[in-house]
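Form predicted on its own, single chain, as structure tokens, below.
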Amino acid sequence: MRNDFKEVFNLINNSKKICIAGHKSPDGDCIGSVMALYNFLKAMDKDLTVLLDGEIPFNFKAFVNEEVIAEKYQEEFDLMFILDCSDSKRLGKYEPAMKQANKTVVIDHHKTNEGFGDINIIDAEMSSTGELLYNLLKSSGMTLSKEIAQFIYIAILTDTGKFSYSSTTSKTHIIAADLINLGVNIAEIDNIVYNSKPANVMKAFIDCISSMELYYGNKFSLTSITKDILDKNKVKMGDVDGVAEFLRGINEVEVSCVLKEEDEFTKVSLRSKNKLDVSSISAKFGGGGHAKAAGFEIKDNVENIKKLLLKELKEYFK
């Protein structure tokens, strides 16, 4: 790896026009280490364009300066950096954009990444990707601004869920602790992106938990984002946060299940805290993830998608 991370500063310093490309529907990680590339690379002087396909949910708007965000390109990249996608698919919209790229660089932790870029960074044993690019830019010897520090604390905090998954390491921690000495405020962080929804999202967030249901003893928890529960309480998708999370704290589920509806698509989140490994189901249906968080989408309603679910685990809880 240390071979790549050298070609990659390569490239970064034979390259003017760069692109920095996170999944689609972007979460904490995956905005996190976005942000924190792009401020990397505008210290340097580089001509930058970011593609997010999905709004920037409201816990992180605090934190990001969206107008750095494009809405189209049209010219060709020296570079493209591909962050925490496990395959190309997970770019959304901007799935073409690696067509306008000379060279492109995927960084991700997912065990289900093949590698599909020109130069492939991937750890499955790294707890977020933002510890992983963490270890990019140390290499470097360029010392991190307080800005960069926040955008990795902010990407390994949500991915590792507070330090609290198997994935969380020492090492997590060390660098976790040497962020906090270049000035990152924990405690605001925290409350901005755990304790700051509005009153609506919570009535959303309380109607998805409302309508759960629970099958094979208790083990396996699902419930669905509706549009109807969206369009009710004047929320939007990336907003109803947490619920697989929340629905997996019952002390006899094994596996909880929410199947969110979008347009013609039922996006699937699957959260273990056992056994079974939901990433393994998740690349069944195309999909892909860890472990213990794994998610897949299907072009079917959500009635369909539950029946199927049911069906697939129904050996393992039997």
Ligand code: 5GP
Contents of the next structure:
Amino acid sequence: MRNDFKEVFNLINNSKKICIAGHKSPDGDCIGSVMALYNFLKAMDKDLTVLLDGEIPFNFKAFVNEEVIAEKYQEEFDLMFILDCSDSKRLGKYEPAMKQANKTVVIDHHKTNEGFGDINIIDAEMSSTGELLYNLLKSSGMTLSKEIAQFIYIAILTDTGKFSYSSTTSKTHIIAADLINLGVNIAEIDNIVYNSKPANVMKAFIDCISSMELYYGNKFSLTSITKDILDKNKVKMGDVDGVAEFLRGINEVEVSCVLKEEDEFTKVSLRSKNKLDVSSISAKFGGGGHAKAAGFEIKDNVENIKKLLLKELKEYFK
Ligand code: 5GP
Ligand code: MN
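Mind giving me the form predicted together with guanosine-5'-monophosphate (5GP), seeing as the form predicted on its own was just shown?
First the chain shown before, then all remaining chains and molecules of the complex.
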């Protein structure tokens, strides 16, 4: 077993109160990884606290028992796992929980992650935190339950864009094969995760797409998810997913962008098709991510952020 994996299992064996946290506005990789680790540690009879800042999107609710997600925490933790977070800010309102933990273990696959835990299992070659977690859990020699396998599959499926992004390797597929052998029903998961949009969510998605703007010879596409769109369709921000990926689907588009209007800030999602590394642009503004999918948030309105981005990208598209 790898030394850092050994260290993690030593810590688990010597800990009772364990916290498992993921990033703010949790996505499939975050939810899948957090819940897979939850089920693994539950079977070891640990006293667990799950912290996730933000709602579980509608298309993951069928898999998650939301009762296990804590609303608040008071205790000290022997150990805290932080999953799929490239920096501590990504924990959102649960960032202070790190101070309550005797030891912290960061498990992540973002190349902008500098390692902010006591133990850092970071591998930017991994397609997803789920794939990295699979390698960790498998190294224990224990059999993974069907439920754990299902959560890991969801994590990998969603973060690889259904096994299509360049981060997907033959190893990713071998892992998926093992998960299927453990009982994962891939067609059922696909239907729940991708084919279950309520009509109002689909309408909000269409509103976002239809207000798309194109710049720099159609190489840059941009739209926003405004409060107006959310209110009009009665949907929550976290439920409108895949807009940036959809805008990247235009032939000439190199980079797509979605501006999400939040209460006091704007959340930016960037997607790149080929060369431009959007994680370095995001890092400039205090965010991070991957070369082809990254983001950041700024305390300013959508219009101003749009101007800022157009200026930032002008050089690149010139
Ligand atoms: P999304 O655009 O789907 O929110 O995120 C795309 C990728 O960028 C994800 O891997 C996510 O973790 C990362 N990312 C998004 N927003 C932020 C941010 O504010 N800070 C950092 N460090 N990473 C982010
Ligand atoms: Mn991820």
